[in-house]
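Only one chain comes next, encoded as structure tokens, the form predicted alone.
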Amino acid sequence: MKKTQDIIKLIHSLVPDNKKIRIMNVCGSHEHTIAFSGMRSLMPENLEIIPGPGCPVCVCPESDIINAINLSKKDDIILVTYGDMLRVPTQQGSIRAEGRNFRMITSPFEAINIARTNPDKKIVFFSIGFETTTAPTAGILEMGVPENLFILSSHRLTPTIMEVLVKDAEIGIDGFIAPGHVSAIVGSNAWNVFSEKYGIPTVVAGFEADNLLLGILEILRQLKDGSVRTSNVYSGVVKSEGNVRAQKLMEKYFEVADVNWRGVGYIPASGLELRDRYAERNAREVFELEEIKEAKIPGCICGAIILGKAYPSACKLFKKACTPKAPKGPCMVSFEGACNIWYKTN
């Protein structure tokens, strides 16, 4: 394997002097590595590495969070969800600040245990995230869940949002670093559409700095040679076909839906909801949840940051009114959010 210094030299040699190259990473963990390693400072001036919509907490619609808060206020309900979701701000506050009966979990399997030990309560699992977290949620449904456990699904599809980005001329993406965790589920073949249909080099990469550098190098080589394809420099973990068993379970329990992305808007066929035959497990149906209009946060540009149209440092609230301890927008809450990462590294 080439030494880090050699990879960086090759990257510099492949970036043309008269053209700006924009490569987007679509994973919060990738952005974490890029920012904390100081990788951007080692790149040529005309090579941009842009953080994209890699934070599931950031794009979870405000309506779902408010509905979760309201459910937690009912005496016969316990809301369970991942830790970061407790702190995401909404027009009605956060789950932690305004909710009542809620518990933090780190795995869907904990939701089953909570349901079994609280048979007199209705347990609502507020399940969010991309394909990486959808698969284990489908897994617990396949195992069989207690009758008092319900799912509030706020899952999103990564390839769909990436296709939206490609079609936006304002962003101007020359290459994608595809998310490693998601790719382990969907497989590297899931990204073929970008190389084959749109002519954009797409490389699956892992989370070590050296592996990400190899991914960047591979994109630049493709741009130089004009031989665009989908490559995988994380082949020890990601297979071309992905986790077929997980994909089948997701297909069994979830169906594609038109959903809202916070700060972005409605995107057709970009989310996953429980299929009609599992309506008795669907919190939206059981508790007759309604859509709540999203409120704009004055000064917050999370939407533009999620889409790769602005860096966190361009936000007037960044490091001033908006900090990890007192977040104004969702991008500052999660350790996968670009604003949270940039706050700690810039």
Contents of the next structure:
Amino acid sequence: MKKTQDIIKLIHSLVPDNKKIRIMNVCGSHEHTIAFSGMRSLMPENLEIIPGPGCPVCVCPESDIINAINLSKKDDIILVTYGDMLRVPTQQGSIRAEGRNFRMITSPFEAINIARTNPDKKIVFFSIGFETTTAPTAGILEMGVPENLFILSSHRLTPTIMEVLVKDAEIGIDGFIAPGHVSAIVGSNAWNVFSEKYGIPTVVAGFEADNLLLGILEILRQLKDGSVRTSNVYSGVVKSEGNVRAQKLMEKYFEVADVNWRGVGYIPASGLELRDRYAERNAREVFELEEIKEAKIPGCICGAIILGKAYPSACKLFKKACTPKAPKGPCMVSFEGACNIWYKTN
Amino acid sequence: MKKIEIGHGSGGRLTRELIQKVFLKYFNSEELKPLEDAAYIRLKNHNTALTTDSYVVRPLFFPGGDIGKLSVCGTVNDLAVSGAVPGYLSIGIILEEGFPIGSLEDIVKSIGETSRNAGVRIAAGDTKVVEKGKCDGVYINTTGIGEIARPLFPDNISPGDAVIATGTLGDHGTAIALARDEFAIKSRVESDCAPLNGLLTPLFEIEGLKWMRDPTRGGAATVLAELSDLTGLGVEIFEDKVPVREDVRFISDMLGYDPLYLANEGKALIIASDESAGKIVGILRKHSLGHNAAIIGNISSKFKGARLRTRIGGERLLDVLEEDMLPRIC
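Please could you give me the other form, the form predicted together with its partner chain, since above is the form predicted alone?
Time for the whole complex; same chain goes first.
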């Protein structure tokens, strides 16, 4: 506790009185810790900690979810996906409300088990998330999956979206807290581009409040000294080169693609699709899925929230028409979503 | 007799047989035995507390308890935290056609044992059977009456009072979440489901005792937020003082739950004057259900609402639970 208070004091001493400093986190679990520890209430007035695009459920395109709903309505298909995806609203409802044959899983291995125990069905694994969840999906493909298992890949790349944010002058980011889990896969070196090319201090942090505070302190020190670099205060878990085996497997099975981010739009080279040579496993190809035009949710500003341009409380729907029980926008669904977290802690 | 048939709810011979062979075997109170339309019960005075609750928990059997035990504890605890000494219970059971008699017997046995442990008598009962698919195995309603020994009102609460938890928070919610087998997680967490009258009755004599509530659905956070609404006062609790089992904390982190919002079925939150709080905790800790009792916070007039002072010293709002994280928790 004393150590924590010392770090907070140092943070206060390093934030200038006459300038706003904006530090962005890009991980739903980081935002969770920040909000649930009441960290913002301890920060100096001129220091903003902004939630960025850290919630994979929130950015998953509506088109993929609607396709998943429609697949689950077919008699010979069982759709399997992570729990939060079941509740994400679309113009055609959620998977839970409108889908028919669907199951929640917590790991890709369960998808294999479901495929094995239902040999007469086609199992579509709606695989979403950043690098953290891509790696295990690549892992099951490497192990060999049953003939009746297909992947609907909606994976997204963290470094690419972060670079989009850096280039957007409206956001104005002074420092990044790099995501702990993603860094464990891609390695802290993956963030060098931000410190070297854009001059933004980037610090890999873990998920304990103390560790995050240390990360914030490190960013402020670099800003003060002008010694910008990529640092790692989560070195027990994250290595500079990351998990090389996981990276190789991802490279083997997936290729970079231009993909849509919900509420944001198409971003070049920001997602992962199965490579052509695995087309027979690709649900998009096998079931000839077509893109459905994204519908705007009236009043919802999830797009701006994902990009760090607005806080959830700025949304007209927040805590009124949009609640965790009846979410209107995707950011209110998952416990990694900024609106869901904000709802519970503010 | 292996499975519940529609006829078991007919009121005729099969019903009689079910009552004799299953219910009376475990509920052998003199009030119930005559099997009249109403039981004659003795109330020592007219200051009586009355409560009712229905139980639809899924799954019916979970680590640390079952729907039968829960249906006794929930109602006994509602009386106990209201300052009443629970006396009698009624049990209404709705059964699904085809439900195994063996499982019913396990539930009924559990009701019998728990009510004996709690020192309450089952004075009335009812059974209905609905067609297969019209209910999920068993639903139970219990009504309880008790004598008011120590009337408790939130109006007595004042700034400076202490907030006490009788033990670790979030055990029941975690046990039920894991018992549903949706998350392939193995753990030793058990529901805390227990009748609290034995633990709480000795506190009725303490002058500084002001108010109690059992934090079931919505958890401790919801109770404290409601308390703030009731009194117009602020409630602050300290994260590092709130007792939470290590495994419950770990599993909650993993699943995105907050132990402060998870249900408890064998815990109470107590508001007491600052001077009496230490004594109350001392009494609680001597009881097997109160080993982990602790003062977790206090009442303040300086702000409104309920808030958590986090481990790092930050502030976080505690609000009434909006999202039912786990439907059918009790």
